[in-house]
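Just the one chain here, laid out as structure tokens, in the form predicted on its own.
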Amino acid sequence: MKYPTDVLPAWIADMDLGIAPAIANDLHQRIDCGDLGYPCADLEAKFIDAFSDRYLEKFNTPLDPDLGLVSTDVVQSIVISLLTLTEPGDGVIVQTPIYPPFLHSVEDTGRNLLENALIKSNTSWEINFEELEILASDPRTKLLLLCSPHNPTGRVFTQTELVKVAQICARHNVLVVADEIHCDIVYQPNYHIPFASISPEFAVNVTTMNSATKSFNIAGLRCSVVHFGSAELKARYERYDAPVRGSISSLSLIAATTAWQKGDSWLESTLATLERNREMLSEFIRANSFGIEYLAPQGTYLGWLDFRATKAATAPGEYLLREGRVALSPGSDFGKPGAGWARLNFATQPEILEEIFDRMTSAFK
């Protein structure tokens, strides 16, 4: 156990909201029939087809199933993409603050981490395009790791922004690996735009990674997909053969396929709960008198909280754990711009969220 039992955990990006009944039903059927053997190729094909169908139906983005591969999780796929699509010492751009495994993956594979920090305005988080152009123009820069929707800021990038990113990367022959794992968790009027849909010409340089794990709360089953914009990219990635890429269980494939094919009614209800929780967090921030600030996320179920004007500015995660018995993700884990910030997961029951707010208030009083 990471924390003592008296600590309320609001850090890890899992939902405290159960799973879709359709997923539970299909898993029970498989268990009841007594078939927990190795997954067959048919299950993998159905999973890839479900992914491709979803992108077409929900995002109007056709993705060739033949260019998709099954993977255990997105982080593993990011590591393999760095090992196969770049060389040691190559520059890899990340847009900080960013999900910590992005940073670790670049450093652990011996690539050169290039931070293109997002800029906070009064109303949004913006891409620093001038700096992105400079970083991409270096001939040693080979790849951009794009997190869209963005974790931890919750930013959902617009068509105009993504086109500018694609144009910059195209000018300088920079590949894009797009982690779109939070694509289903977006609040109106915002909407997710797959990076592979920006243009047919640039799509050949895009690797898309996704999973049903975040949207449908099945992260422990570990099942994801990697889709390539070209056969050439896929062949490079497959230099690491299947045993190295990992193997998926039958239950994982069934759960993920069911999620994308039958889980949308549950997801719609869950999004309504998340939106109410997001508003609860916004109300708490507006009412607080101890200096916490934040911008309501356009997507994800994560609040990126600014403690720099509070007495917890040095290490807000440690302060709240000590004084309030609440565990948030320390902002410093998300890169240099995260100092003085912390990430709060609001995907829980409203009464638990209220208790988190009460503890945070007590910690500062």
Ligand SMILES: Cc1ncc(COP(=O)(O)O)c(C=O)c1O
Contents of the next structure:
Amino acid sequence: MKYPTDVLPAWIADMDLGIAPAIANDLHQRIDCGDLGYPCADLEAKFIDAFSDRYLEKFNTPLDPDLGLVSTDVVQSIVISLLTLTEPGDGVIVQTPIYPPFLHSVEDTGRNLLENALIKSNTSWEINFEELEILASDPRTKLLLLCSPHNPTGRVFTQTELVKVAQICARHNVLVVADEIHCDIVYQPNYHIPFASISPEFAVNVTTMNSATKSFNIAGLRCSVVHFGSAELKARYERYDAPVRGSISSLSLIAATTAWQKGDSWLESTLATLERNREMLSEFIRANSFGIEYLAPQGTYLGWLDFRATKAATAPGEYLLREGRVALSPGSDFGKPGAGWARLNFATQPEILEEIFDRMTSAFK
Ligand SMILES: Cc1ncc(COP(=O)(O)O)c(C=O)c1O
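Can you now output the form predicted in complex with this ligand? The one shown was the form predicted on its own.
Below is the entire complex, every chain and molecule, led by the chain shown above.
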């Protein structure tokens, strides 16, 4: 266990809110019939079809199932795409603060990490397009690792922003890998726009990564999808062939397919809970007198909290753990701009969220 039992965990990005009954039912059925042998190819095909049907129905984005591949998890797909779509020493742009495996995967594969930090205004987090253009224009820059919606800021990028990103990448021949794992956890009036839908010409340079695991709370089952904008990109990725990439269990394929096909009413009610929790967090921050600042996320169930004006400024994660017995994700894990920040997961029961707030309050008293 990462923390002692008296610590309330509010760090790792999964939910305390159970799973959709349809998923439980289909998993039970599979176990009850005693079929836990190797998964047949048609389970993978059904999963990829469920993914492309969902992108079409929910996001109005047709994605060719023949250009999709099953993968164990999104982080694995990011690593493989860096290894196969770029060369050692190539520049890879990430928009910090960022989900830590983006940083590690670039560094661990010997690529050159280029930080295009988001800029915080009073009301939002903005992409620094001028800097993005400068970074992309270096001939050694080969790929942008886009997180959309963005973890940890919760930004849900608009069509105008994504068009600008695509134009910059097109001008400088920079490939885009778009991690859209948070696509379903978006609060109105914001809405997710798949990067692959932004420009039909540029779409051939886009690799989309996604998974039902985040929205449907089945991250422990390990199952995700990679979709390529062209057969050429897919062939490059497949140089790491199936035994190296590993294979997916039948139970995780069933759970993920069911999630996308039959999980939406559960997702809708879960989103309503998350939205209420987001409001509770906003209320807590409005009322706090310790100096914590935050912008409510447009998507994700993650609050990105600014502790720089509090007495916990140097290491807020450590401070809250020590003084409040509550575990947030330390902001410094998310790159340089995360120093003095911490990420709070609010996907829990309202009573537990209240307890987290009480502990934070007593930590600051
Ligand atoms: C942006 C992002 N990508 C990927 C993941 C992890 O996905 P997986 O478990 O499929 O590697 C997370 C988990 O929090 C995430 O926030």
